[in-house]
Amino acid sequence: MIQKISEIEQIIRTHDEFLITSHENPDGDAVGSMASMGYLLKAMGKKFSIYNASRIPDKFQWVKMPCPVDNQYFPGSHSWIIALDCGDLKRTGEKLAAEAIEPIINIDHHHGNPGFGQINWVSTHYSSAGEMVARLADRLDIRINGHLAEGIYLAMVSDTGFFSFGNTSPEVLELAAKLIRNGINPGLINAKILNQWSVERLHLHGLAMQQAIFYLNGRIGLIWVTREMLERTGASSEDCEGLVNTLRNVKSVEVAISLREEDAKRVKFSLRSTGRINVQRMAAEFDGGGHKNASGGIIYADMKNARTMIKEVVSRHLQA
């Protein structure tokens, strides 16, 4: 891994015109790592653009980006693509995945990343892609403060559950302390991250919680959202975020499952666990992926069959 970091460091020092990207429908780590990588390149005096196949979600509009985020990709316009937090090239969107001709620097922390770049710095040791950007900034002797630090902090707290998940290492906490010493105000940033709920989201979560069901004497908790529920409450797909974590708060639940109906034959699933239970292996049965305690993917079925299929897979793993 040290060799990979050195290669990336050398490329950044000697090249220009970078394209920064991450996965579609970006979460906190994706947004934070794109922002922080942009500020890193800006500090180096480099030219760069930021591309995302979908827009930045409303809840992250407060994040100060170093340049506008474009949703148009023009092949061959850059020297290198820097892909952050993408477990697979397809997650960057159909156009870039199909048409990219520039070499790719792949910086990621997910299990199962196939190494789709010309340079692949992939390590599950890190909590987030944002933490990896911080390590790169250290190698480049760039002070981590201001908006660069805010992006890294957003990335880390998003993927560690505000330092409550099992991927909260001593190094993560030491980096957080460094960010605070350099001027980050956790109280202000945490409020921006957490206080983003709409009334519609509140109603959706209440409706979904009322119908949560449990299996294996409460060891499995399952919750779902249909298109009809979204329409009834006026909520959006983004408003489904956090449902699976709320379900995990039930004392008996070892694996929490949330399902969201994308269309009549496609259901997005999220799995959460704690400790030794590896939900990444469960997600892999549906060609999904992620981390040991947080994974997801797509089930190509209607909601009724998707509930049955995911319940059977999770039950089998827990009883094995």
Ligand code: 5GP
The other form holds:
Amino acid sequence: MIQKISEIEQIIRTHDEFLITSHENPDGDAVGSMASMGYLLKAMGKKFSIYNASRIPDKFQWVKMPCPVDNQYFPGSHSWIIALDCGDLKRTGEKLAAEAIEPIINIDHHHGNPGFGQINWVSTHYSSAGEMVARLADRLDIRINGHLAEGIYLAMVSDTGFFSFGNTSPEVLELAAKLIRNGINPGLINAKILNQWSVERLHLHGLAMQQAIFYLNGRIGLIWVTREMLERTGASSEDCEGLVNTLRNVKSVEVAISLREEDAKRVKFSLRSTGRINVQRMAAEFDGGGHKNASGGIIYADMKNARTMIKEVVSRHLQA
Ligand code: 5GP
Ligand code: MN
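To test you: the structure above is the form predicted on its own. What is the structure of the form predicted in complex with this ligand?
The next block holds the full complex; its first chain is the one shown before.
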């Protein structure tokens, strides 16, 4: 790993014109790691752009980005692409995955990342891609404060559930302590990250939770959101985030499943577990991915069939 990070260090020192990107429908780690990588390059005096296939969700509009985020990718306009938090090249979106000409630096912490870059720094040891950007900043002697620190903090709390999941390592807490020493105010920034709910979102969560169903003596919890439920509550598909974690709060639940209808033939799924139960392997049966305790993907079916399919896969794994 030391070798990979020093290769990246060398490329950054000796090149210019980087394109920073992350996965579509960006989460806190994606937004935070893109922002902090931008501030890192800015501190190095480098030219860079940021591209994401999706627009930055409303709940992250408070995040100060180092430059505007483009939604269009023009192949060949940069020297290197830096892909952050992408378990797979497809996660950057169809356009870049199909048409990228530039060499890619792949910085990621997902299990099963195939190493799609020319340089691959991939390790599940790290809590978040943001944590990896912080390690790189240390190597490059860049002080982690201000907006750079905010991006890293957002990334780390998003992927560790505010330091509650199993990936909360001593290094994560030491880095958090350093960010606070360097000026981050956890009370203020946590409020910005957490208190983003709309009334529509509250109503959607209420509706979905009422309908939650349980299998295998409550060991599996399943919650789902259809297009019709979004219309009825006025919520957006982004508002489904977090439902799966609430479902995992049920005492009997070992695997929490949430399903979101994208269209008549596509359902997005999320899986969550605790401890030794590996939901990444369950997601892999649908070509999805992620981590041992948090994974996701797409099921190409209607909602009714998707429910049956995922329930059967999860039951089989739990009973094996
Ligand atoms: P979420 O359920 O919050 O969308 O995602 C949980 C984890 O699963 C994240 O680490 C994310 O990277 C991964 N994940 C979600 N959707 C997909 C997908 O379609 N493909 C792959 N490979 N991983 C996914
Ligand atoms: Mn991540």
